[in-house]
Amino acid sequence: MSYFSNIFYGIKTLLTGMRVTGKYFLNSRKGAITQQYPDNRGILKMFDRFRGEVIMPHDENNEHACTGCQKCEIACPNGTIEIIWDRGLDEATGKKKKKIDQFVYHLSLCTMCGLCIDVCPTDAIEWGQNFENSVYDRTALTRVLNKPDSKIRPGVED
Amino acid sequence: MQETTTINNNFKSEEYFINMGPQHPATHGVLRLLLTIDGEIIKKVEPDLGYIHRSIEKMCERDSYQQIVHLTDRMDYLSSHINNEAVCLTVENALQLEIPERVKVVRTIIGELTRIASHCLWWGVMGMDVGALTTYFYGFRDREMINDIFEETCGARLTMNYNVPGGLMWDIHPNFVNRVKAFVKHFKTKIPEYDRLLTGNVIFQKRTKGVGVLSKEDAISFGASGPVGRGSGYSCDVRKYHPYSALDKVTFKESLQTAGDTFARYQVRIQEMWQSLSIVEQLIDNIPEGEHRVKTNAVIKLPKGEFYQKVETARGELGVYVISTGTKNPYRLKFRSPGFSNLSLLNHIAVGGKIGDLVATMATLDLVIPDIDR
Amino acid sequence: MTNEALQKLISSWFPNPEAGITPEPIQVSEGEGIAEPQEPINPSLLEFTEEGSQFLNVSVKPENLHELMTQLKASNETSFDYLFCLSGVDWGTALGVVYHLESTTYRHSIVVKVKTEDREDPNFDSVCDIWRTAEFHEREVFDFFGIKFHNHPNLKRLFLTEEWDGFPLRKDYVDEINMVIK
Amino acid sequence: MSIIEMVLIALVYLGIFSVAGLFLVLLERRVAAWFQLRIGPNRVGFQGLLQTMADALKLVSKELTGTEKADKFLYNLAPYFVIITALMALGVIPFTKDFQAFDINIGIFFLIAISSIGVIGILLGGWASNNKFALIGAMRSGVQTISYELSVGLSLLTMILLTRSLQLSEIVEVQKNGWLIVQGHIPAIIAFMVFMIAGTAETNRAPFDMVEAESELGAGFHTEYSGMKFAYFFLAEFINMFLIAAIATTVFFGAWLSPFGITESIPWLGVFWFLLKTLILVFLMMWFRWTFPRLRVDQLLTLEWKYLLPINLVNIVIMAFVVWQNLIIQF
């Protein structure tokens, strides 16, 4: 008799499974989880903390907050950040002071670990939400984060 | 490739080799298995590793302790948070840092969510390996919800690097609690669906019951841990025996099965999802207020000595063994990865089965290759 | 069992035949986590320490390794049936292997250490007949440290290719192209 | 029929069914997507209608690669075996009263015979590719098809006890008094279930896709095929699926006959009814595929020899009894 009960039990479990998929089939219109990516660029919004790339925000006076302390460069596990610095005259005090010449960021080396942003004492760098990083030339992934002729915001000290 | 011919009992039996991998759909990554097969029956399985070995242990010897944490994301990427936690706990224990309760609770919640996410993916892939492709998408749908929670709080979906020695990188996002509650509510209706779709299915049961049987003695001898060990009735949950973070404050049942076959390991994981949900539920309503981080020195120097920390990842027991000479880098850092030990028993349990059995068995070992090729 | 009881029991297995006579000075290399034993005369061939570690550490000479391991597993009082970690360590002058053992019945742990000064042809007895998990772990150690294990059924490189030159996790390994040193 | 006429009909059939096969592929992909909470192909053409056309075009333009030591002649021959037999079988399917290319008096027999030639193509393809995965796939296919042939044949034989004819047009004629699944009631329903299971296995579709079994064998017997030759295998699989559904429609569900004769006055609507019934059965097969795990090769044989075959044999006796005692339900 177990021969027949096996068959009926088997068919029952198969039908149970088909009911699950069948339910999804009928609700397929609203249940689809597909993101139609390039089309939904307009409404696609990344979370605030999303780690897309490291950026250095500048204010309207073209000023940033990077003092060139190089803590991020030391914290980086991969050598992603290179700071080329210089000594310049500080207008306020008239003393010689360290300032950044170029803040070089190699996106191609970056593992998005966030240690640089974590250690930055002046919050000069932060996460950008851009995630479309494909380029035709590898050199385009090496970026200088401080804008040309930008200077340090007054009042930012290390 | 070699060819061998063996003659047994006057029957000419031709064994042959096939290469399963490194680009085989069932090896879930770049694992290569050298199979000796007689017809359909597996005679020997020999794993060939190292296709993505990055020598993380060597890299750790030159990195500072903060930097090591992000490397562990890249080991078992499906339980990256738990890996991070393991390194952080090692460092914190070595420095004897007092970690705020809030950090412990949040770490545990995220750790259990990681486990659920990992098991969701495993469930989908398990179905796919035995031929039911639809499970993959259902598993991923639920995993996406967890990944969204992670992304909102940690900024990344997979390689989160949310732990730092001393606490968490940021405090949890204001939406975190609500999202987790919504997920728990959602997922409680989905596990029964998993059961209806796959667990109860007669074909699935025939495919998995009595396949790849691992006895308790062998499980211990092979160093099996996690669901693989527990499927054989070997009680090996690190969360029970060496509780870390907030796991000593919650009550949960260690899911044990005694059969030791593929179906038992499957059921252990399904039950683990329930248990993890219950842990999350117990903690989510009372996350204590407080600091999310204790200040550590910018350069962390561990005292001279040896430190060992075990945690339970989604795959089993992860051990971090640090030998410190008192400098800012570890002298030697060894990761005892669960996948490595679990892989070593594959030959033992797969021999005698068919190719289809091997695939089903491998699916329940739940190998993540970067975890093996550290 | 407590660490003291373990130490007492295990040391009784290997009585030092030279106990009472002046013990040989023990070589301690730099960067090693083990301090010199307190007593001037060690009654056992093994050395125990708990300093700088959460486990009881046992140092054993290579020739006694297999016997000790067999005892640790077989003895009803210790029954260390779970080898949860097997790591190779390059101590600078010496090469060594560290075994982390746990008993699934008593839930006590022990760390067994063995080392050799011979960097050209380091040899230990394999323990994979005692714990089968050691088979893969010993292959890993062989691959990265070049430590050979006697009686290992299948001792060949696991991660690296057969023709790989050198043993990457040794401290003196150099690879100027692929290794980035900070 | 003159030769020219035959050639013309053949060409028309070839044209229609190659395109129809492509749309079947599209249907499968959309249905799979809907089962799996996805959208499916929706970019090429309106709602992705031209997607498989584009795929076919791509496959045609692709380089044909093969293994070095393959048996070139057999390797090239294999895909044609598969596709030609699949298309040939379509010739006897009665789409409507006059839309049947070739109405022979041994119709059912012809269909069974022709559908078992296809497996030779698979065997050849797997053997000649000089690839072990392909060989395993081909051997599994041989085992599987030979076993399930029995069930397909026997379940159809059960129904032939009712129709007393092998000719497809006459089988349809009999059903004017009620579809055979109603006429034969219990044994007919059992025969239908057996036929659907065995038919799914005959076409090597999940849950019986041992031949391809992508998680075990990569791509199975067609691992080494690329471009158009792969497309032949792929298309043949879908045409075979259509065929199984069409045979089931003809034998169990009254072919082009409308339910209760509602559109009997408009004969060309028969095509509509036929396709509707067939596609419902095709959908059922897709539903199987996207729900069930795959069986193991020995379980496949257990299912056939221990379950389907005994059930079938008993079922024939029951059907014979039903026919003998005239317990047929007729309207």
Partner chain sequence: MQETTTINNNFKSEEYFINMGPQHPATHGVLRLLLTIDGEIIKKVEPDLGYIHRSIEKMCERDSYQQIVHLTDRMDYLSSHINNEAVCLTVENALQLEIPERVKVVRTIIGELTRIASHCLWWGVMGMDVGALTTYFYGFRDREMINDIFEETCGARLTMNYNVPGGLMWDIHPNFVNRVKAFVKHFKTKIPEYDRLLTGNVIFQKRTKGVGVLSKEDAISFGASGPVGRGSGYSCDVRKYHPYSALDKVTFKESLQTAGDTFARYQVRIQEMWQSLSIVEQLIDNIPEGEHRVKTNAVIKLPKGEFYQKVETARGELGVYVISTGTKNPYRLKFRSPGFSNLSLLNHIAVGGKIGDLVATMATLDLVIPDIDR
Contents of the next structure:
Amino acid sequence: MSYFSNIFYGIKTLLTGMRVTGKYFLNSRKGAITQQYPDNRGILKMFDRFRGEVIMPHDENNEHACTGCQKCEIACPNGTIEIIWDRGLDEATGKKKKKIDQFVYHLSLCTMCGLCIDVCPTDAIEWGQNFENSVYDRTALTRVLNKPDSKIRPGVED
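For comparison with the form predicted together with its partner chain, please write out the form predicted alone.
Below you will find a single chain and nothing else.
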């Protein structure tokens, strides 16, 4: 008897799923769910939690919050982030201080896990909204996140 009840239950769940599909099919004239991507590129906005790529925001004075502590580089499970740093003379104190030369981000290696962003003590890096990363050469996915001649924002401590 369970054989026929299993068949009946299977048909019932199939019809339930078809009812949901049919409702969306009949109501699609009211508002389309699918977006026409290349045509709506100007108005397209990704949702806030989208993980596109890691970026380093700079302010209008070309200053960032990265201290070069390398916590993001250590936290990254597959070596996506590489911080090249040097010690330079701090004008205010006269002591040598660590400063970043290049903050290299290899998007082709990134798993979008977010460990680097979570561990950053100064919130110097965050998720960007860019999702158009199709390239023919993988080296185009390696990016230097700090802008040329950028400095650390005053007031940001190690």
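What you see is a predicted model, and the numbers here were worked out from it, not measured in a lab. Between two forms, the rigid core is the largest collection of C-alphas that superpose within 1.5 Å. Numbering follows the first chain given and starts at 1.
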item	value
Core fit, then Lys12 C-alpha moves 2 Å or more between the two forms	yes
